[in-house]
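What follows is one chain in structure tokens, specifically the form predicted on its own.
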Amino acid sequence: MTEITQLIGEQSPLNGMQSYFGVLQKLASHSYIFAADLKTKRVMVSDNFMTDFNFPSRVVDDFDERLASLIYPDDIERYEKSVGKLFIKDEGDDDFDFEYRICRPNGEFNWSVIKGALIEDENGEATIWVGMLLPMDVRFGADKVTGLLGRDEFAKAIGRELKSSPDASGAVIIIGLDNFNVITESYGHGFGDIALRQIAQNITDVLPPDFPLYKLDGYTFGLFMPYAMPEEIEIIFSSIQLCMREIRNVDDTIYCTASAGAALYPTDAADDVTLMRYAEVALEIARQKGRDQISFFSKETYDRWRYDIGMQNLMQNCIAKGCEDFFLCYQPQVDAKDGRLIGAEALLRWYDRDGSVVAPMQFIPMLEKSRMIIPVGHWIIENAVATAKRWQKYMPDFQMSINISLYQLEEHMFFPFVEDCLARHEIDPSTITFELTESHNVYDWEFVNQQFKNFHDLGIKIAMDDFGTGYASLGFLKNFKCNLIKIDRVFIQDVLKSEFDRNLVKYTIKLCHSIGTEVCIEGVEEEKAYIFLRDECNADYIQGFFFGYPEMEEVFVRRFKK
């Protein structure tokens, strides 16, 4: 007699089943099997079952408890409604699949399956409960790491979701953490895993016991909650804002946050592939809006982005294609003292697909954040130094204003491009100007500055253009070592209106000139205008439509000869 066979006895219906439970355990190495005799509540498990969860022996008299044990706190109720149904025998009733978060050896509540089925004597009376406890990261190829459920499951229950009613309705939610490839790179991809799982936790114990967490690409999750209003999933974004930020680590705590996406339905879609795009735009544009936060679903925000995303796609298209559909139009800068022509400002233009002009703030910041901006940058460049060179003929002291950005700096061949483009072309590096107009902050001057020395060692030189908007301000006037300012159109329009713009202007020219720095006035439209900042502010250089719009080459060299 056998060991187990003493445990079940030997007239227990387990006994003509150890052979093959023995086969089992091998076939299914990734699952927990178990038998139960249901006239004894006896239970046989596998040996990885009884390791696995420190099981006394093989055979257990106290197999519920023991699950029960295991059970996730929320899930309590509906395990023991789905264990008494085994006892409840009804026709066709005979097979058993029961879901629920269970305490995995590594001491985390992941998500798996029970499932069973009765087999009966030769007088059709259920005398065995044969089953297997699958982890669903097994059995539906779910995320390794956190255990849950991917991007199929999600699709799948937020269809079935959908289908559940006629009038169903709630909304899909998908999380993204803003920072977190920042964290696997600081401490290692050994406890980015770790932070994961910790972080997906987390979230799983502040949502309600019905709304599972899916794990989708990358570091983003999903949920639906049904019936949900927005204030009550800006709640459970709160509490989801709260719960993860902190990761402990061995020396410190580590600090996280999640933007979130949310479309509704059937407001929003009825199908679980566009209510899954939507979210997902939604998370998008909560980062474009500066994290940590939550965006819903709009269709005016949705087109909005749709539109921007084309027009990345058409001007990545253009760049392809040497840049064909941008053009450069030139704006008059004058001396200040007599109106004479001494150069001009370049300024990037676009053709749209169907042949319209599109407004510089439309494109200009897609090009900047996407970087887009070198490959541009290269060619305004090379094209507004030939066309320098040109018109150097007529006027050999023409100067040409060109805007860069600190994305261009950052390129480690921007600076020998400059060189090899200034000698190619035989011009007098004196006559070229470079205006700096990024509208993010510089949190290296160091690094700014040594990039612009060796354009002024060059003879190349420096501008700070928009001055007294966004960052371009004092700060930068302390810390940037420019030749020239340039006084931003805002505070010109009402300098005729207001002493107080009128006293802004005039001393801040003061001060510009008390250190040495030029000073050019752009948007001036109107004579009294020009003849204030002229005769009362000692402006160097006046820019604006007063003098000349941007217009293209043909055009400009007309009026440029007259």
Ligand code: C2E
Given for the second form:
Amino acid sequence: MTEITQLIGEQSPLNGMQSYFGVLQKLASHSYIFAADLKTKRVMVSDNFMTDFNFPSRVVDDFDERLASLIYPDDIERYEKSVGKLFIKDEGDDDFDFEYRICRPNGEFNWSVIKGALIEDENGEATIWVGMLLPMDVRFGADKVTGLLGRDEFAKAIGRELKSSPDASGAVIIIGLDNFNVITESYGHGFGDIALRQIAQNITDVLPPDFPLYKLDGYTFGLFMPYAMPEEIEIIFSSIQLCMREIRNVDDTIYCTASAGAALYPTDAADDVTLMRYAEVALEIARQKGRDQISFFSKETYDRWRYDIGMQNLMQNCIAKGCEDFFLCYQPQVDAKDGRLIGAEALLRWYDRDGSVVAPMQFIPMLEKSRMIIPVGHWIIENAVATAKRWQKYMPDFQMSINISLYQLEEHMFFPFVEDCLARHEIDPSTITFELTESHNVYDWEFVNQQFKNFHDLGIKIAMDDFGTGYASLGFLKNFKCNLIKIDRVFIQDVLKSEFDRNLVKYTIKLCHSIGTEVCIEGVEEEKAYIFLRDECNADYIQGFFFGYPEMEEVFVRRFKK
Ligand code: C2E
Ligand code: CA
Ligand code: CA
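Structure of the form predicted in complex with the ligand, please, following the form predicted on its own?
Below is the whole assembly, all chains and molecules, this chain first.
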């Protein structure tokens, strides 16, 4: 009787198997083989198993305890949950995760997979379980850079939890690094990987131990938190924000923040696919709100977001078809002294599918964000200039004001386009005013300044729109020489009621005149306001409902025929 036979017992079906161990071990090098006698629970292990994991002999009675003692503490719970399943025939492998960090002979914890199969005797009774422990370089399905599990495993983990506790609540969170591509672009991908690994580690360190972090596509991470309430999620997100800040300190030049989106179950959705999508939508909204924050999914924001996306598609189609659903309205601008018509401002409108007219505030911000304002802007200028040219037959010095967003001004082909457009229509450039509607911070002042100068030299007038709000301020006036400023209508709204507002408007006009800039007052709705602006403020031009609403071309043209 061999020593092994003595240990496993003469009746054990494991008898004779030891000769296969050596062969198996050769076929799958670096793997560890073991076989369990299901009756006696005795387990026979391969030679390398015994030596590498310090087993006292090739046959042990306490295999489960020994293996469990090698598992990384964070993985123990998962191990215990899944290990029972290892021994059940036909248990769907996909539903379980048999990967754990195991303490390797060198003392390090490495990801290893444990797989196995049952062997039946001639009566169909399972007698042996043969298993294999296979160490991996990185975990299967894991991201090469961070070592974290990926999207599929994230979805599976959510699905598993929802299936096992259908009545529980919790959250699916997607964290996105803001502007991380700037880091890889500036410092190279090698450094990007180091930073990404460090960020993943820092986030993992601030998470409670039973909430693993997943690495999803691009620079996003997934976090799945059973039972978490919004307040706890916010606290955890704050600590994630803090640990991102630590990254900046590694090197002063590195600046990276994170945004996050959270979807709650069962309130928002009750399946993994929808929850992940909603968390992504919430992340997108957090980014749109200015990044470095968390946003919780809400039906209303989702509907608005979908409306915007739908609108974006419609506009894209509309642009592809030559802007056919856009049209321009014209609002009269008058000389403040006598109310005489001097020109008009062209205002964009859009026909929705149901034929209703959509106001620009509903779509201009989206056109700007997506840069679709560039082709639409060309269409606006082309049409407004053509209209001005037609109307100059009735009124040779008719002035046309056209809204231009900074995005258009920053585009390099903009000036040549305008130059060519004016030449084609044979129009006097001094009858055209560009109203600069400020909507974002200027990155390249030098270029924008040069554009201003080009337009000045061409003879086009520049107006600063919405003066007093947002970026259109005194600072702007100091940097740029404009021909005209348009005082925003919020300052006119209460001009009759508020002495403060009256003084504000009066002295702003005085200030502008002192630097040689003319002033147009917007939003004049009442005669009394007009009289005040004319007599006490010395305003140059007026635009407001008191003198006319924005009108379709056919309606506006009647003004000339009176
Ligand atoms: P804005 O350039 O300040 O245009 C004036 C807005 O004030 C217009 O709204 C006009 O209808 C409204 N308005 C004029 N007088 C009065 C008044 O007496 N009372 C009141 N309550 N409102 C008055 P609209 O047409 O909805 O345009 C809103 C904004 O959309 C514009 O503000 C402008 O920033 C932007 N926009 C419009 N057309 C274009 C365009 O062609 N290109 C670009 N980039 N932006 C445009
Ligand atoms: Ca304007
Ligand atoms: Ca304005």
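Residue numbers count along the first chain shown, from 1. Superpose the two forms; the largest set of C-alphas matching within 1.5 Å is the rigid core. Since the structure is predicted, the reported quantities are computational estimates derived from the model, not experimental observations.
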item: Rigid-core frame, C-alpha of residue 129, shift of 2 angstroms or more between the two forms; value: yes
item: C-alpha of residue 324 moved at least 2 Å between the two forms on rigid core; value: no
item: Per-residue C-alpha change between the two forms, residue 408, threshold 2 Å, rigid core fit; value: no
